[in-house]
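Just the one chain here, the form predicted on its own, laid out as structure tokens.
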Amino acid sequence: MDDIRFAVLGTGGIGRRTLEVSQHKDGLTAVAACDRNGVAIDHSGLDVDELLEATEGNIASGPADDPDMAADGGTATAETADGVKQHGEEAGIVASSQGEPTETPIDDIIAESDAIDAVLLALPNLEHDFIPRVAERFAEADYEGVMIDVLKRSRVIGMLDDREDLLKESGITFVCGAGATPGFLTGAAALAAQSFVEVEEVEIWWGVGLKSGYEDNRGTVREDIAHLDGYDIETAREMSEEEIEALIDEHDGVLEFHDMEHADDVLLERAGICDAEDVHVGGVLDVRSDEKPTTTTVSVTGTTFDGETGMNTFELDDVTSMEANVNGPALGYLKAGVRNNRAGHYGVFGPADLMPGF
């Protein structure tokens, strides 16, 4: 495969982290990246390594105010980000020296993605319907290429298919929820799922120990929250930065997941596992120690063609980190699209549709 040329929206923990993968990785080539105050484009590859070192601890980020004006969902700056750790003159990617301040990060990158094989939308989605407008404000401007998201929500997903045709004429090939669950692990249960004739249920448990990430990973962690009893969406997307401090000293730094809505139920129902009512997800997240709390585990119980009722398991080892498991399988997705598009293969796919490429 030629090398391929791919673009990061949102430069919090999971962008910062698929900028730094990539650098392992053969055949990727980063070459803008932008966040909700700048823009960094090299057609020749960005210097990664500046990229990250002059942003680190200082991400653009913050409670979303319009999102539609920004790259990861609001109009936050220096002076307004609510208690963001930051070092440079301003607010992320325009702390680099290869950042330019733009009112218009999106349609920055848009403009030259004609030259861009590749999007990976590392965006908090804050709003359900944010990632499928901004698939479809590439689609309108005729861009021809693959776009990836690593989005943790089931009724995301219908809104992508909403705008499948449009998608396709465009000639996007779009992977959704392609990161760790979704994605590396709905892909895990699809594979497990082989043995069976028939599967009675899919249970995802996943543990995330997150303590050196904590200051790049907070729009996640905002998103996380409202998953949580008595929290939505709208109730995170407004919560101040010493609400979410107070609701994570008041949990002891431990955070516990049941029955989350993870498009990994939906994403299974279309690849024809099973129903998306027989998936269930929680999980643990630790805010204060990099230690996981849980292991990661997918189990995967059916029937088997002889009548017998079974269990498979696959489970991640508990050294692997949040992300090694979101950001590499983010990137061999992002391999797969790119394959698959090149053959002329446009539209909306799952990671149970695809096998991610190394």
Given for the second form:
2 protein chains.
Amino acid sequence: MDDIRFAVLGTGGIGRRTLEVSQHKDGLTAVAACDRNGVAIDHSGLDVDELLEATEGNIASGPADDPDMAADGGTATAETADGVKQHGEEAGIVASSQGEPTETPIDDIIAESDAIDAVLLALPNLEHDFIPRVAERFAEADYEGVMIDVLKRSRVIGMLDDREDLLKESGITFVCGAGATPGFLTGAAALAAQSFVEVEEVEIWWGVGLKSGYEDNRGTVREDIAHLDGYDIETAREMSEEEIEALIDEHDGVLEFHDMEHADDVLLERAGICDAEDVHVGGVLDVRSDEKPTTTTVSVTGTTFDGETGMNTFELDDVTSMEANVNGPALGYLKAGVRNNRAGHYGVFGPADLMPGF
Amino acid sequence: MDDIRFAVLGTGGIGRRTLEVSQHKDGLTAVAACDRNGVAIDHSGLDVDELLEATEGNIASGPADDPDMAADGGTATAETADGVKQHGEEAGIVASSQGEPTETPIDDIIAESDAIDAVLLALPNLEHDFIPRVAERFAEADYEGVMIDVLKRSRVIGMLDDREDLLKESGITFVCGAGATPGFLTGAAALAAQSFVEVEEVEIWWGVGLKSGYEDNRGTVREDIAHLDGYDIETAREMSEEEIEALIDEHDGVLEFHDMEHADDVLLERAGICDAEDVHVGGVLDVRSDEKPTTTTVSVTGTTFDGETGMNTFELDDVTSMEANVNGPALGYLKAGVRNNRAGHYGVFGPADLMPGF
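What would the structure be for the form predicted in complex with a further copy of the same chain, rather than the form predicted on its own?
Below: every chain and molecule of the assembly, starting with the one above.
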């Protein structure tokens, strides 16, 4: 496959780590990145090391950001849901020698998108339809290429589907939910299902140890809190930093989640693996240790053509960090998306749609 | 995806089980099948139940067949490597009310291939180049569609690659090695690799309990024997049935294999996952029990972008039979092949090529 020139929208945790991991991969060249304050574009390839060094630990964050984000750490790009530009301090990408300040970072990337094969949206999903509306803007500019996000919430998929005709007309292959979960783990579930002719249950159970990554991922933690009993997106959004710290203290730093609204369910249903209601997602987050509090496991229970009921399992080693399991798969699915885009497959795809059929 | 009309060449163990499993799957219609004696074609869909009932336990088998086969049980279609037709007894597909005797079963299928989206080759690979040469015949007839095999031996992949231009010109998407191993397990390895930026080792370890499937899979057992220390394809081919039984007796029915020549290695290398030499395949076959003597496991050891070395694992439940793990994935990859074929992706693909990029 020819070299893939890609852009990253958002330089929070996910955006920065994607740039970093891409340097270890063949055939990927980062040519553009942006955040709320600026944009860096170099079609011959960004100096990723310089960019990362300049932006590391230098990102605006805090309760002003919407908690329902792309898991990028409550940071990143530029515009609030109502389209009004927000100007932060001189943080982020403008601190890089490659960064230029701009009030229209996304439009600046769109203006250069003829020379961009794929766009990874590591944006805070300020409203549920923020990322779908960014996709719309690329489509309205007749972008032909891949867009990929690492969103988690089920309801965003439907909003992308609502825009599928527009995306197809433009020539966009949109891969949604392509991080760790959904993404890596729904892909594993789709593959593990191949032994069976009927899938009864998919259980996705994750462990994350986030001590050293906590600062970078406060937004994700806030989003996760919305999944706790007695909380929802609105209540989690309204919590102050102090309230969040108090809640974490109460739990000794370890939060356990069950039956989360994660898009794994709708993504597995649309790939024909099982009904959404047969997918269960939960996990344990420890913000005071980098050790995983539990092993990330996908268990697929089904019945074989010869009538046996069994469970296939996929386990990630505890030493593999959340970042490794989000950004590796995101780039893997980005490559698969480009393969499909170049073959003329346009529209909205879940990770499991890119696996063997069921 | 529109309905897929597919043909099965060979009605040994693999061919029959593929037909059976396809009945549990959405969007698949078996329209043709053949073996050495006959052909059954019905473009509105074969009566699979009748065909299976008529052919079950009614298949020619024995030492006349080449041991290096597609794992379909030493049975199936028609022509020896030198192109001379062999006529067996009135066994196999002609026993079905849908079967017609023919001396040219493969040509008969080729003649109808305009209305066939995919062809699964469950043929004994009488010589290493038998399946590649069958592909050649379809290409020479300008077949446009998917061909898929469940071959195991590494060297066949190169023979298919040698014919890639011809396959591409014709419009054929050839998916090779799409059974359990390679196939299912190389797909799992390609996915498990996504946590890592460098893969150090892939270990594929399989367990098969084959008591009730032994009669159907004598050819596979003979092929496996070629992997034992002190044996090769030629010596295994020349063994009489009695000699094979004596060998199995010596081992109390349990054969253990290490460093097998399985195409997992070249298929993972071509997908960019790791070097072929870093892939190790082995396993344990018990022909006297249906219980698996060991758990089928894929272990992928690699290093993450953040410098941790770990091992991700994929385990198949012991209750999932070899047949479930060969035929489910074969049909899954067949569907993926059709998706690619319809998008104009022609040539030779390994299962891991159909997964997220690495």
